[in-house]
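Just the one chain here, laid out as structure tokens, in the form predicted on its own.
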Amino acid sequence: MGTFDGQCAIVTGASGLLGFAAARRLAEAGARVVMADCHATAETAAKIADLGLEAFPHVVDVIDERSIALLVEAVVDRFGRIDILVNCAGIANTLVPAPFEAIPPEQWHRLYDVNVVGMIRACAAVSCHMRKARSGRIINLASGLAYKASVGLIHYIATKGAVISVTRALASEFAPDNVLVNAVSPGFTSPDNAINFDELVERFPAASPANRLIKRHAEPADVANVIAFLASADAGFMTGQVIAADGGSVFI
């Protein structure tokens, strides 16, 4: 039997990088997985359920409180439950590094819109179902800049702060419902073969093995194992916390 078999996730931002990986790691492990992103789920759902697992795409826009709500709704309707939230809708590798002063509002309201209320719209939107079931596991995902910042991120980097208070304070708010809520900090993961990472390391010199103590790029799975780990029975003594799947690039 698998890890999650009979369970019901939803991981945001499943078209990505990292929500791809989650997603399949989920899958694998025997959950049934619906696969929530803006564009392009129907495709990525379709790579996973090819290989005999279970995923459903939907599409969804996070920071449309009536979107999110209409995604849990149908997920209920459909499972009758909702047992992981996987967090990893966000704006991260689209962006060009610039000086704070040159940053332009809008960028900051987007980047808090969609990498910090989006993720509280998912978190409250699913809530009332963990609690009354009295059963409930929310990762979300942070990054390792917001322990040790990156000059021309600054709007980055404090989206990804609150991130890590968000998780601490539901952790807090949730706990008594047996609902544990956890983030995931990686570091720069290798990006997939239509990006030359030789680029990406020129534009953010952090993303370079060289600062971390494995001396490898991080793949996808590194993080969604640390996330797996996190959504299973094996992390049910573990709330509030942030789990740095880096290679060793901070210290928590």
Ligand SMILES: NC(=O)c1ccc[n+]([C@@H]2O[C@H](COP(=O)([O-])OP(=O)(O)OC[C@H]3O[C@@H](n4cnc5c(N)ncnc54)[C@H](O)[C@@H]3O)[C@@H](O)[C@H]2O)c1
The other form holds:
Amino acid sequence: MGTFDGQCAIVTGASGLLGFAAARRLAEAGARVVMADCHATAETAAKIADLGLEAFPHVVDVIDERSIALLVEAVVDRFGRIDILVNCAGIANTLVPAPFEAIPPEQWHRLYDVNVVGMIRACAAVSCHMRKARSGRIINLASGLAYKASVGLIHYIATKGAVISVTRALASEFAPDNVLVNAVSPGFTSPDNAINFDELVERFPAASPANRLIKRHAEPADVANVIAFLASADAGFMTGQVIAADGGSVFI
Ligand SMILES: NC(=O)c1ccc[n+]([C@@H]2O[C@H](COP(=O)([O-])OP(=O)(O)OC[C@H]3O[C@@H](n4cnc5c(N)ncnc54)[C@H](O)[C@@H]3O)[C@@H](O)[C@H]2O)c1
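May I ask for the structure of the form predicted in complex with the ligand now, the form predicted on its own having been displayed?
And the full complex, kicking off with our chain again.
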């Protein structure tokens, strides 16, 4: 019997590195997982369905309120419930570090629209269903950079600080209805293939195992395991928390 048997999860950003790992982890533990992303949803859901697990693709754009409303409507129509929302949709890996003065206002707006307001739109769309059911888990993706900062990514760092604040504020709002809201703060986690690691470390020193206490490559599963914990009954007395899944890099 799986931890999430009978439950339904929505994972946004499920075609990405951490969203896919989270979706797979939840599906392996018995959840029916709706894999929501603005691209490649059919291919990524097929990879999980091919393992004999329950994954369902849905194209969504988190900057479009109507698109999110349609996602939630489709999930409720099909499954009659939403137990878990994991907000992994975000702009992160494609960012090129730039000095503060060189970041144009439209990039700030775009990043906030996806990383912060996109997450808020998804929380708002599921909240009435979860609150009515008096049960639900929301897991947001923060970042170790919100604590440590890093030159060249001020707009990204600011969005992740906002993710932490919104997580705490929503935890307070939703607690009376037993909807628990927590965040995971990953360290730098990259695919273990298809990257020039030396070049990556030059651009993002935080990517180097030398800059964390546990000196190994960070796997997407390291983050997905914490997401699964926060979605599980074992985390039933936790809300408004941010757990770092970063090999201890926040201490260095
Ligand atoms: N990978 C890391 O090292 C790391 C570290 C700290 C925090 N995070 C955070 O974790 C989350 C996931 O990161 P990742 O590494 O999987 O990134 P990723 O780039 O691999 O995946 C992000 C996914 O979000 C989707 N997306 C982007 N804009 C969207 C939109 N408007 N609507 C719907 N989907 C959209 C993309 O299509 C992509 O599939 C992000 O919020 C990121 O900031 C990642």
